[in-house]
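First, one chain by itself: the form predicted alone, in structure tokens.
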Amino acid sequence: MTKYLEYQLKEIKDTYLSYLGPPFNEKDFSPPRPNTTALSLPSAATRLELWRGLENRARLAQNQRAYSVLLAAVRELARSTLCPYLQTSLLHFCTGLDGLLGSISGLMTTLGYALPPPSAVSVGGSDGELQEPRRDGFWILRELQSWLWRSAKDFNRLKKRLRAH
């Protein structure tokens, strides 16, 4: 499922960056990551050896939390997008993310792990809106891309470990 979502996200990201226009659609452009708590996206930028050192339960719980936050962020991005085609694509993508969250929850339950408690998900300011929508949208999609890549690796590693037992 993560591979399909990665493919779908690439299409959406290309369309979204074109929608934003310059400088966001320029190949090497990378705005500074927001420092504020207004955009509290979980970063997938953990050192690989630290991430691999986590137990399966901890990695799955972090995936669950990250996708919960990212799902809310993509929904807000869709809500704030004026292009109907892009909005529809983002909302369709949300359905896939919701399915991924369900799969992670199901896997955690099957393995006997307690599901992490639901947390209050906030992606915008006090009113729930993105503070700098163009920059925030760029970072939402970039973090999502990183999490999907990492999750695909995690799920393959987990599958191999479970087959060995």
The other form holds:
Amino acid sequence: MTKYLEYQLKEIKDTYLSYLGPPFNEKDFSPPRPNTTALSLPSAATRLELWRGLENRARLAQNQRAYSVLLAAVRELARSTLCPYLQTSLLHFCTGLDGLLGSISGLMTTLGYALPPPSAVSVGGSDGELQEPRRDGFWILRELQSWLWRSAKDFNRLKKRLRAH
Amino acid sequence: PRQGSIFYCSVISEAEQPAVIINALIFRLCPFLVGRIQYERMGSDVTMQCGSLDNDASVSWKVNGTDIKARHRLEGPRLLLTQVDLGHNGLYSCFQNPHGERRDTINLRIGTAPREPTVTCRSNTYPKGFYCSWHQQHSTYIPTEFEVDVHHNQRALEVQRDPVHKNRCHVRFPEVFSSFPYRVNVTAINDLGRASAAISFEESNIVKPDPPERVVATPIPNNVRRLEVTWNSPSTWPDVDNFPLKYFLRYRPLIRDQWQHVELSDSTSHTITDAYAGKEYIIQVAAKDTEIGTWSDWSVAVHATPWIEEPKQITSTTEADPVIGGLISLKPVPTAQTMALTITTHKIK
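Could you present the same protein in the form predicted in complex with the partner chain, rather than the form predicted alone shown above?
The next block holds the full complex; its first chain is the one shown before.
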């Protein structure tokens, strides 16, 4: 699932970056990342030893939380996009993300892990709106890309650990 | 002790020292021996000063012990050369007239300022770290050093210079699955100037494993179209459990140009089932992280031929009857391998 979504995301990201225009669509361009009060995104980046040592429950919980936040973020991004084609693509992508989230939650339940209470997740400011849609959009998709890549490795590790038991 | 204009000098160094330090030491103690180094730009006009002599001093010059053949001009204690090139390199000594005491020695080295180096980075030890290499497109002809700095998410990372390769450095990844790019800046510095080049990349883009190791291809008994191939993940890849590799196998008979390909996930063996019987095959394997980066180079090629059936031996049977006065005749039998010996016995009448 993560592979499929990764592939889909790449297509959307390219379209989105062209839509944003320069300098976002320039190679190697990386705008400054907004601080967490302006845009709170779950970071896929982690210290190697921490990542290795994650217990199954914590590993799944981190993924579950990340995609909950990212799903809300992409929905918000879709809402604030003026281009209809892009909006449709983003919303379609959200369906896939929702499916992934459902699979993770389902797995957690099967393994007997409690799901976090469904809280109102918002990435933007107090009213949930993105403060700087262009820059924020860039980072939402960027972080999503990192998470899909990380999740593939997370699930592989989970598979090996669960098999061992 | 001095004998005429011949000076003796000996310098003994206790420990192993780099050449530059030894030269500096010798120069300080016996300046006329090694000479201070003067770096000058190719194509420029050069002035060499004889020690700290007055402007009205009269000196003569020699280069590497011989007269200066290149076009030059003398101005008191100064030697002037125009539009220098590598041919002007040498040890220039000046001697004060009229007695000819040597006053100074200058090691003239012609070169150029450095140009932007070319930098590339790669991680074959993911997720431990990456290394960067750089080189100059054009030689500067004079000693040139390099400074490297690496930044990630507005933090400077620690850079380890390679103990063997002068133009290589190693950096540990501070974290994995990062969304922030890395920025590597390399500055080339020599006596005539400096030049920098910087590259920017993401963690996922520079990952390229080393090729798989110990590729072994063996025929399978009683199978004329099969070959079993096994290999090991590259030894430089530190954690194949958590960061598994996928593999790409290619094979072809020696007599053909077209390769056949197989992609394999998380498995270090494969059985080829469609080999041409009796034909020698060439086989190679490449590796890649299952999510990110690029394929490794191809492994060393191995050759193997599928199992061939041994030709059957034809055995002959002979009767062990005693022959007394019988006729012995040799009859050639169709197989090329044996000649059957036929013994016909005749009863003696």
